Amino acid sequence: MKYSITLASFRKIEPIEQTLTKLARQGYNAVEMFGEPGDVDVKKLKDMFDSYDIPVCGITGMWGSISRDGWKRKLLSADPALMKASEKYVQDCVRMCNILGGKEMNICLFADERPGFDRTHGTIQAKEKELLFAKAIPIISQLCKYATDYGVELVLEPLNRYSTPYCTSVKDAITIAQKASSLGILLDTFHMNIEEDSFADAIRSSHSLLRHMHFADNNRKMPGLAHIDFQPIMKNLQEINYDGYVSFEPNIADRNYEPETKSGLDFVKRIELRNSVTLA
């Protein structure tokens, strides 16, 4: 299993150089760069990663409230200007990913705000989702082709209903990925814990499309610091011979995070080793 961690978790607390200095000695195989190409000098960033000898496995798309410009990034919008801005955003991230040597970028599906819609408890009916997906699939397919030309694969990440009510489950993601050309799937344990009936069923049903995993516990901390049982999750991944990255995506509160990022990585590695012995 290959392990990475997203730099988006650290971007508000310290410069990238400081984060790389700390992560370089913890045993991660790679990092995910956060997708804000307008905020960085990409070529200088490439030199920085090279100097620390840390590969970039891909780009974490900055969708929704995670970013100051996230509200513009809506691949399901009825507003042509927002759609154009969203497409350009993905294209810019793809080019950055290519320069940095990464191979994947995650996309998430956000739509226009709906007056009166209860984002906490509301759900979107299946037929309405089908109509929205039908409109989005041609655009996503075009973006996938664009990404492929740069040696990058787009992966669709379902989010929990409190982030967006549109693509919330592995079932939604499979429906889109089977119709959009060259689109993979990314599963995130934090979102799965809210939306999926079964971690095992979600992993098994998506195995032919599954390209990337995000790991975070149910409280958004590193694995082992809350209630999700990662042993069967790792076993499910090992059983389907998953060979993509397991990328950690914790909320980091301050600069004293090294014990947590190291213990979380070691925790999952120990599970992988124990499962390997059992499955042998």
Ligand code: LER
Given for the second form:
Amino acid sequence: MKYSITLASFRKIEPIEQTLTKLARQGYNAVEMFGEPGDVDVKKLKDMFDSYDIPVCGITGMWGSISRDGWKRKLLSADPALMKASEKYVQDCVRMCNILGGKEMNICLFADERPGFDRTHGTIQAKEKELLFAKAIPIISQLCKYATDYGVELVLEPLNRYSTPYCTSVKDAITIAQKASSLGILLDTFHMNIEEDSFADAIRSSHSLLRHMHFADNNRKMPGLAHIDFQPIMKNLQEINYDGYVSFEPNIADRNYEPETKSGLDFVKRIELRNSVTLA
Ligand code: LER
Ligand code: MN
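Please give the corresponding structure for the form predicted in complex with the ligand, as opposed to the form predicted on its own shown earlier.
Starting with the chain above, the whole complex follows.
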């Protein structure tokens, strides 16, 4: 298995160079660069990554409240200006991904805020999702084509209902990915823990489209620090011969994270090893 980690997890606590210095000695095979192309000099960033022995596997899309400008990134918006800005955002990230040598970028589906919508108890009716998806699919397909021309694959990541109620499950993601050309799927254990009936069914049902995994425990700490059982999840991935990255996406509280990022990675690697003995 190839292991990566999201630099977005560290962006508020220290400069990227410091994170890379610490992660490079922990055994990660790659990192995901966060998608804020407007905030960085991409050429300088490329030189910086080249000076560390750790490649960039892709870009983490900064959708929704995760970032200052996230609210503008809405691929399901009814506002043509927001749609245009969202498409441009993906295109800018794709070019940055290409320059940094990455191969994928995740997209998450946000729509206009609905005043009074209860995110805790409400769900979006299937009919409404169908209409929104039908409108978005040609745009997503165009973006996939744009990305393919830069050697990048877009992967659709369902998020849990508290982030966005539109694409929340593997079922939603498969519905869209089957209709959009060259769109893969990213599954994130933190969101799956809230929305999926079963980790195993989600992984098995999406196996032909599954390109990337985000790993975090149910409290968004590194795996092994809370109560998601990563042994069967890894086994399901090993059984489908998953060949994408397992990319850790933890919430990191402060600069003293090295013990966690190391023990979480080692914890999952040990599971992989034990499973491969029983699967052999
Ligand atoms: C957001 O919660 C998330 O999981 C990220 O992967 C978004 O890019
Ligand atoms: Mn994620």
